[in-house]
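One chain comes next, on its own, written out as structure tokens in the form predicted alone.
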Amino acid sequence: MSNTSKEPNAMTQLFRTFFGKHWPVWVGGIVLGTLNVLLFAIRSPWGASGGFNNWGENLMSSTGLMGLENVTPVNMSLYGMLAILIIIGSFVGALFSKEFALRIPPKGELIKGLIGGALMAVGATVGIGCTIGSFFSGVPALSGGAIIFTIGLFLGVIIALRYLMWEMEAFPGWSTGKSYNFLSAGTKSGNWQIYTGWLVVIAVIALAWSYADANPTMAWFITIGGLMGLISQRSRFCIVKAFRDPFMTGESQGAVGVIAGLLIGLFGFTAIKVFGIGAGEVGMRAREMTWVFPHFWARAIVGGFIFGLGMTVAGGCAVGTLWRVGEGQVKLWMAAIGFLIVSPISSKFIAPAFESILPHQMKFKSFLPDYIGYGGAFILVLGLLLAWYSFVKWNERTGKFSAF
């Protein structure tokens, strides 16, 4: 007797292809890089710290703290909504794969999440951007400051990694203890997660549709944000992993995924800037200078260093924090809370104080094509990415710079 009737239909097979197992990180990087180019073509590139800051400003405004006025409501902020939709998209990805669960780690890890999030907020406001805005989008935008910010990230990650290794040896009890896991699903149970995922998808479609006429740009950001969250969760895309793992375990998958996304962004962003795509309303020069921030060089190196410390301690970068929130990792909930609370405080007090002591030569916009042309800037960034790729693959093979 034939068993064909027991075989899953074509749509079930397709669903299992996407949600039966995790995707290679490089696949996630390529798709996220493509969506980032699409965001830039529509309005402006991907950023994450702006979303955290918008949430924090709304929180402070609603409680009457800090005297903030004219704060953009979250539902009218492109980046506030983009960050929310990344969480929701990750939630959907975790539900469809039956991976969602409330994972509560020991108290020490929760504290490190909060501290790491606070450090990321300071780093993002001082350095004018995070691992997404000042790195994943800033480097393809041909910003000289983004390259300096990247160096700061590397230094911060190395120092924080050394601290964590010392902590494990000297004070192992700080991050050990009882942990909890709630709402997890088994292989043959937990179908409620899949059904809930479909309900959330319907809600996201309805939300995007509600903006379609009055604010089509927001509708696109909602749709793309949801996709970015889902893709990040399925591919485990995280920039802290790209910077940390080569020096900790020697693994290169995270770095290769990020490099793939940066390559896609480099080609797309360069084309948009060279041909002035979308420059009609703002002008050619403004379009060229998109995502080139006044942080070269001191603000970038200091901000990147502090952010690198924070993301390593927290265990998640800006986007890594968002999608891990969506799949239920409570340590990263604490990181998000630390980020959104400290971000408006740092924006109002810490970053301006630091900026005030810097001369113009240490905090200006550095657009690489102004110095070496578009061709030279493109080749420079491409060469740096290829050098990074060669290093992580060599280190994976030799273990020369791996801690263990």
Second form
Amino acid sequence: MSNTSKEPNAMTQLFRTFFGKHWPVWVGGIVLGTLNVLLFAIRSPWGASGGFNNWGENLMSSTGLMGLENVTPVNMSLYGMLAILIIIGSFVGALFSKEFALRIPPKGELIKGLIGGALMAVGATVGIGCTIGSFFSGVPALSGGAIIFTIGLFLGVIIALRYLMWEMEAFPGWSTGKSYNFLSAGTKSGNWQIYTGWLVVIAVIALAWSYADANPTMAWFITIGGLMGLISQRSRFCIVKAFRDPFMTGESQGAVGVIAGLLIGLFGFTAIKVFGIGAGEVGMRAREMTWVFPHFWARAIVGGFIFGLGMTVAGGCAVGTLWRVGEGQVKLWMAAIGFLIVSPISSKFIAPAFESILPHQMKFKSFLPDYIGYGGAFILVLGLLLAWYSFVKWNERTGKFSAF
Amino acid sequence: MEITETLDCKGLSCPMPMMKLSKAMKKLKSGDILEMLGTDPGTKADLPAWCEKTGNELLEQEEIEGGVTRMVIKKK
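Please show me the structure of the same protein in the form predicted in complex with its partner chain, now that we have looked at it in the form predicted alone.
Everything in the complex follows now, all chains and molecules, and the chain you saw is the first one.
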């Protein structure tokens, strides 16, 4: 036998390219940014907290607890389905790379997951959006509120990180204790994970197919959601990491990945808005104002801050939570449960109460091109991205702002 | 090779393993060896990057039973 017979064939090599090692985060960021532009071109940009809210509303209406009526069933909600497919896509990514396992952390961590999820729900309902809708999509949508939301996120992350470091010193027992790990694969064993992955892929294709005639938009959301979950898992695309790591280890890869995705989004979203692509019946102005929420500035800063606290304590933002659920991290299952239970409660009681005390000039839609034109808004956002990039790179070298 | 300390991060997810690792390393002396056991796939990328940045040396990285990754680090 010659050596060439041991060379894996072309398809095996392709499979290993995707699932043998983690992808660089910036690759994930660029692909996710591209898919986000595609979602906007088809209908409207990426969002994640809306999905959690939809699940929560369905749960609440099924129990009859809050008297919610006319709730969109999950299987008819674009964002409800998108969020589910992100979990499934990540599940596939984890299975194909034999990284799936049920990882049950110590009790204290489970509680932190639940609290973090609940805080994220409050932040997302008060701030109108999460790290995806009001940041990863909101900033490229040229929304002034999204930039304020981002400042809130930074403040929340820095404070919650200080808390975590204090907790580790003062109460080390909260993050130690008995943990469990089930269903994990070894390097040689565990091929069942790969076979199961293929079965799930077939099921997702069948699901998308079943919507293709009656609701083609949904078929596309299902397909793109699955891809987004898979890519997020493989590249470990995580917005908490992007905000947190420069202040923790000083590492910048996570931030660079997110900045890359924002950059792609900025080009795509600006083009869609300038040309009114897909404006159709909604009209040019409505298309321009897509993902520009009435949260400038008080709702955005308070919501962003609370969301930043929550995602740091949970260890995953809205999308980071979804894909870690698919990978089998039980702490993030708790975060998802906290998020979906508290979201409808907060959106019915907490957010309206906060809204009612604010004067109009603290909660309006701020579309940057209305003030400085498309060119000015584009250059402003581009400048902010470059400034953020320069900061994380400089800080990585000097360690000026990192805790360790 | 004598292991100075073993750090159990099984079941923990990001950012706890890296926070605990950094805390544990601070207490060690130069040349001491830390063994870390973890189950978070993220650590497999984060830890080598952190070692490269801080100058600590990653001596070993292996998959052991039950989905646990074992990493051995020598303090600079």
